[in-house]
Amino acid sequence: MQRLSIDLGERSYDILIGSGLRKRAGEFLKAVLKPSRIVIITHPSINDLYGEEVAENFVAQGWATDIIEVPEGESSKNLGQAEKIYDHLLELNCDRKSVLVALGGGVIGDLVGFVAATYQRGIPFVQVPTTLLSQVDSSVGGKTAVNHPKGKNMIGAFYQPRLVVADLETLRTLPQKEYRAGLAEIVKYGVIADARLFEFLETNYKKILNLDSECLSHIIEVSCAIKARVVEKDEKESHYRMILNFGHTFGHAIESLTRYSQFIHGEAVSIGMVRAAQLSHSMGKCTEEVSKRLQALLKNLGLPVDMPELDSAAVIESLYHDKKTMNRKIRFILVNEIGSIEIVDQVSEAEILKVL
C-alpha cells in the first residue's frame, strides 16, 4: 500500500493506494475518526459490486451503517438529488459525527462532498473512489459541487475529505470507456507538471490499456502526488491551482452544450486538451510538435480528439460562464512545452474562434 499525505494543517489527510483496500476502509477510518454512524452513498451498479463488502468492514468496527443509492450518470449531480440525500440523512437522524462515504466515481464524490459540506454546516466524509478518473483527480483536493443547467460545477464548496481509499482492484470492473476517460486526466498531469510521466505514457500505453498493475500503481501514485503538491500550494484555487484545469475550459463547454449526454468528463477533457494545445500553438506559446504529441498519445489511449459540431457563438458564450472567467475576461491554461504550462488571464474571442 502506498500512502500519500496532503498537508493542509488541521485539514490534512492521507491518500491510500493499493489492492483490496475497499474491504479495509473501516479499519483505516477508525484510526482517524469515531463516527456515530456511517452512511455509504453510491450508484446501484457499484452497490451490487462492492456495497456489501465495504459496509461489512464498517459494521465490524461497531458502527451502524446504511447505504443510499443515487441514479447513475452526470445528470444526478444536481441540487434535486442533493435534497433527496438530505431527506435520507434526516430520516436516519444523522448528526455532526455521522460520516458519509462516497463509494463511486466523480459524480458520487462531488455530490457526496457537497452534501457533507452543507449538511448541518459540515460533517466528515470519506472518498472511496472506484474509477480511474476519481482516483487520480476528483477524490483528491476537496472540490465538491453540483451542476447547474448553465454550467458544470457552478454550485459547490471547497471541503476536504478526512481520508481517501483508492483500491486498484475496482478498476478491473470499470467499463473500458470509463477507464480510458480516466487516462485523460493522467495525460493532463504529464502536460502540466511532469514530462517524464508523459513519456512513460507514450512508451507504455499498451500495457496501461491492458491494466498492467505495476504501470497502474506508478501512474496513479505520480498523478496523486502532483495534485497533492498543487493543492498544498493553493487549496482554494486563488490562482496556481488553476493549472489543474488544463483542457477543462473547452471540456466543460463541450459537456454543458451537449447536456452532459454525449461525452463523459474525461472524453470532453481529452478534446479540450487538444483544442487548448492548438490554441497555445496559434498564440505562439508552443511548437506544433507539442500539439501533435498530445493528440497522438490521446488517440493511442482510445480517447476522442475531435471537436463535436457545436455553434461557435454558443461555445464562446459558455466560456464566459467558466469559473476562471473574471470581468468578462476568458482565462485559459496554455502549454509551453510538455511539463510546463502558463495561466493566460485574457484570451480574445478571435483567438479562440481560430481553433473552433
Given for the second form:
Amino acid sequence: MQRLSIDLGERSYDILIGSGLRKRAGEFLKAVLKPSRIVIITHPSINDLYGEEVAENFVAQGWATDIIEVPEGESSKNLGQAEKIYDHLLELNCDRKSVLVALGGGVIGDLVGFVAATYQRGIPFVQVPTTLLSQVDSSVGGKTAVNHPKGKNMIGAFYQPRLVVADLETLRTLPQKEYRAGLAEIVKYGVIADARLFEFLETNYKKILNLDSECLSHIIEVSCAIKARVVEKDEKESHYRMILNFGHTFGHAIESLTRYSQFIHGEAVSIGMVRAAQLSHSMGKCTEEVSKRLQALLKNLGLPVDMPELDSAAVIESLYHDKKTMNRKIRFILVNEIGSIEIVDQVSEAEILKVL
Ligand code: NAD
Ligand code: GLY
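Could you present the same protein in the form predicted together with nicotinamide-adenine-dinucleotide (NAD), rather than the form predicted on its own shown above?
Following is the full complex, with the preceding chain placed first.
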C-alpha cells in the first residue's frame, strides 16, 4: 500500500492507494477518527458490487453503519438529491460526529462532499473513489459541489475529506470508456508537472490499457502526489491551482456545446489538451513536437483527439463562461514543454480562432 499525505495544516489527510483497500476502510478510519456512526453513500450498482464489503469493515470496528443509495449519473449532482440525503441523515439522527463515506466516482464524491460540508455546518467525510478519474483527481483536494440548472459545479465549497482510500481492484469493474477518460487526467499531470510520468505513459501504454497493477499503482500515486503538492500551495485556487485545468478550458466548452451527450469529461479534456497545445504552439510557447507527442499518446490510450464540428463563435462565447474567465479576459493554461506550463491571463479571441 502507498500512503501519501496532503499537508494542509489542521485539514491534512492521508491518501491510501493499493489493492483490496476497500475492505479495510474502517480499520484505516479508526486511526483518524472516532465516529458516532457511519453512513455510506453510493449508487445502487456500486452498492451491489462493493457496498457490503465496505460496510462490513466499519461494522467490525463497532460502528452503526447505514447505506444510502443515490441514482447514477451527473443529474444526481443537484440540490434536490442533497436534500434527500439530509432527510435520511436526520432520520438516522446523525450528529456532528457521524462520518459520511463517499463510495463511487466523482459524482458521488462531489455530492457527498457537499452534503458533508453543509450538514450541521460540516461533518467529517471519507472518499472511497472507485473510478480512475476520482482516484487521481476528484477525491483529492476538497472541491465539492452540486450543479445548478445554469451551470456545472455552481454551488459548492472547498471542504477536505479526512481520508482517501483508493482501491485499485475496483477499477476492474469500471467500463473501459470510463477508465480511458481517467487516463486523460493522468496525461494532464504529465504535461503540467512531470515529463518522466509522460514518458512512462508513452512507454507503458499497452500495459496500462491492460490494467497492469504495478503500472497502475505507479501512475495513480504520482498523479495524486502532483495534485497534493498543487493543492498544498493554493488550496482555494487563488491562481496556481488553475494549472490543474490544462485542457479543461476547451474541454468544458466542448462538453457544454455538445450538451454533455457526445463525450464524457475525460474525453473532452483529451481533445481540449490537444487544442491547448496547438494554441501554445501557435502563440510561440512551445514547439509543434509537443502537441504531436501529446496527440500520439492520447490516441494510443484510445482517447479522442479531434474537435467535433462546432461553431467557432459559440466556442468563444462558451469560453467567456469558464470559471477561470474574469472581467471578460479568457485565461488559458499553456504548455512550454512537456512537464512545464504557464498560466496566461489574457488570450485574445483572434489567437483562439486560429486553432479552432
Ligand atoms: P461518475 O462518478 O459518474 O462515474 C462514472 C460511471 O462509472 C457511473 O455510472 C458510476 O456508477 C460507474 N462506476 C463508478 N465506479 C465503478 C466501478 N468501480 N465499477 C463499475 N462502475 C463504476 O464519473 P467520474 O468520471 O468518476 O466523475 C465525474 C464527476 O467528477 C463530474 O461530476 C465532475 O464534475 C467531477 N469532478 C470533480 C473534481 C473535483 O476536484 N472535485 C475533479 C474532476 C471531476
Ligand atoms: N480538478 C481540478 C481541481 O481539483 O482543482
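Each form is matched to the other, and the largest set of C-alpha atoms that superpose within 1.5 Å is called the rigid core. Residue numbers count along the first chain shown, from 1. Worth saying up front: this structure is predicted, and the values here are computed from it rather than measured.
Chemist: Classify residue 176 as shifted (yes) or not shifted (no) between these two forms, where shifted means its C-alpha moves by 2 Å or more with the rigid core superposed.
Modeler: No: residue 176 shifts by under 2 Å between these two forms.
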